[in-house]
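Only one chain comes next, encoded as structure tokens, the form predicted on its own.
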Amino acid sequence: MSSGALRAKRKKKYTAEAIVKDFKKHKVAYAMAVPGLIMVLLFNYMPIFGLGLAFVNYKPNLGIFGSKFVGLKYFKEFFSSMYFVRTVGNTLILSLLQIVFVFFGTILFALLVNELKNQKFKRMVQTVTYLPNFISMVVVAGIIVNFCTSKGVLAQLVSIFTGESKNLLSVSSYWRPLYIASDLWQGLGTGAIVYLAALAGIDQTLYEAAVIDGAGRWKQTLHVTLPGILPTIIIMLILKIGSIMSVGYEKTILLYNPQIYETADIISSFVYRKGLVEANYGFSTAVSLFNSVINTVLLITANAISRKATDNSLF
């Protein structure tokens, strides 16, 4: 046996022994990781095999491999249908509105909360804004429905300015403001947690130096606070851009109706209708796969731009 092969064998043996030794030493930690690994395998990796539905005319009694292969048929159908422009457009508009109002709104809220000096009032504000996140989406949808009926609080407020009393959820132009406002109400407090944690990690001596240089609160925010949390903002923005095509279907399905499909129908709700309501599994899988590919491309692109422009990135 050559010296190179002998060294490789010794290295392999040493590596195997090291792994066994490490496993014995940290067996409790490995045991705790097992449930998480099982969940990842079951819900993240095993569903990948289901992507084959996008390329076959799926019949439940035949299975994926027994169903007729149709290639890119469903992709072509989706791209050439009226639903492509409508669902993709609505999804993009809603995601961009979420970034502008919800994403940056949580940053502004965190900055404002950070400026509060009264700790009791500060904790009260945080608690009050956290609470909506613990309310079930079904309950939230029920609240929105009640408020938006022709006799509801929001509908009555709108009628003061418009002179018309109608169900707001039956008017397509009201859908996006209602969706974004409810998102902001429900996620403002929890979304700000990350930024409040980042703000707590800023070196306080930087503020002292800024005060000595004559900087007021506004200049301290511009030159100390924002640069201090910029890496966090960039990472969260990259993650948001990476899911820009994945607006959740739960609230949409609970609130929308055929009258407002024009503005309310998004990719995830369209996939739900095609896949579960109409049982067109192949078509819905193709749309979902297209959605995931676009998200992946956006994530990689945003990460690359951020890495080149700011030296901050996910990977």
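Numbering follows the first chain given and starts at 1. Keep in mind the model is a prediction, meaning the values are calculated, not measured. Throughout, rigid core stands for the largest set of C-alpha atoms superposing within 1.5 Å between the two forms. First, how it differs from the form predicted in complex with its partner chain.
Considering the chain as two rigid segments that shift between these two forms, residue 199 sits in the same segment as residue 100, judged by which superposition fits each C-alpha better.
Domain motion between these two forms: the smaller of two rigid parts turns 17° against the larger, based on C-alpha superpositions.
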The other form holds:
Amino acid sequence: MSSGALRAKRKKKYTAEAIVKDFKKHKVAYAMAVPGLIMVLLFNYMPIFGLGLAFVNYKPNLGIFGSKFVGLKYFKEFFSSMYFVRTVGNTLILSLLQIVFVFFGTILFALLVNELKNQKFKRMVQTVTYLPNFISMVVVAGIIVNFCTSKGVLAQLVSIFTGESKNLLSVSSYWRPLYIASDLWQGLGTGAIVYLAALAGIDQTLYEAAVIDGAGRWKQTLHVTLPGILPTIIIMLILKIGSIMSVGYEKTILLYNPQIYETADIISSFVYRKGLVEANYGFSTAVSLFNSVINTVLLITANAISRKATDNSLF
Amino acid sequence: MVESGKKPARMVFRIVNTLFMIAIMVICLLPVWHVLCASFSDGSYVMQQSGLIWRVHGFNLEGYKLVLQNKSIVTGYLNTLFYVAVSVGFGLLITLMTAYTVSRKNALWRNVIMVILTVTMLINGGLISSYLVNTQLLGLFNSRLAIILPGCFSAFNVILLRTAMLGVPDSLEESAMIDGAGSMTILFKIILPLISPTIATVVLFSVVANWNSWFPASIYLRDRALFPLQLVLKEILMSDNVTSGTVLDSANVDSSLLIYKELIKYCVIIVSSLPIWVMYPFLQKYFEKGMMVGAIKG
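Target state, the form predicted in complex with its partner chain; input state, the form predicted on its own:
What follows is the entire complex, opening with the chain shown before.
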């Protein structure tokens, strides 16, 4: 069918008669979608329109449209402030550390779990490593605070090497290692699930063929296992790169303090502080809008590069 | 993988790998073990200790007694149960209904509805804009609804359930329709039992997420009587001075309770996490399934 004919057919689909007929036939089904659509209208679409806040000097009693339009004032203010370099830098550094240690660490862990031959032991490793994922962020933060006080487990461990025991959360250079280590602790086991599933899906005859060709274990890993899970790795990496500028705020705002803002303050915690603590709505919306635009651009770019280079892509 | 002989190098790798896995498991469990042992130990010991608590010192249940007598914690517990039940229940109901609509293969508008839903997964208004909409326009400030409504419906769950519903054979629905069953009957009597594994996955993740949630409560709620457990917990764990009107606000406050300050932190962690830990081994299957699809959600 030519595209013209296809368009004609599609047009025909939405004639007044067809709409009425379809509506009569499916009226109950459509009615059932109404509550869900109201929910997305109220809690998803209205905040999207609310992004207009970034361009006005918002006064609660005037509303978005009544407040004075200020154009790009808040964006300029953010770009020229000292916070721009600090928050963007900290976010990027933390994200890159996450990719190096958490992202690739998880893949390595999955490969090693996959090598375990005793199925019961393998299950046990999985069950135990999932557990930290179920611990709430508040409790994780509480345990981190406990371990980092001068008498805590981690502070004592560090004091063996440095000779002085102090609260680790008051030293800015310890922030990133703490953040990444706790990410790993919470996410290693659960992050491996998707790779273990991909590993289980690799055709076993490929290994047999590799052995016949004289491949040892290492060669098997290199030429069968890794190519087998590469599509999964690429997709996960695209997703990670798409969110490279959005490190979650929960752990940060639970644990940071002005003493370590220098390394700990990230874009999302800055938005929270400016917006909800200091009620600087327009400014913080501008910062978060800038952040999401960058994220979208990164996601699309990573996706395009991967589609060109490896034929794997998300969309 | 296929074994290529029993070389010594292979044996070494296996032993090292097994030891590495044991080390990982120890690291995963150690903080939990520390908290568990401390929670059953003597208050003054816990107060003075430094480093790891790897066994119970002077077994007693004093901390747990104080935690269970504490009004904020008990109210928080009940609030959390309420929030979890209502949010997950109501959310699931409207998610199922919407998923039913978009799984009708011959409904004209289903793709339009799908696009409306999918857009919300790609773009969002962010923290500040959502906060202002909820508080200024919808009047949800300091209200239980602020904890229940904004997060209970997600396009992602609709898509999950829709995919499962599309797998239900058409013939089953058709024969039910011939028997005179309406949409609601078809959804709840025919489709629902067939997609119960997917529903279990959705429920498991919503329950855990709601149980562990503290942030929305911290920005929307001011009235302490409405606080969920995690927010009470946050105040206890994150404030250096636990006695400041939060934990020990029950009638029996006296200075001797200060030695229980640390102990209470440990006990309250255990008390708050226990329901999730107890539930988890039974639901591991659904959890893995959910992580597989959830990986794409990011």
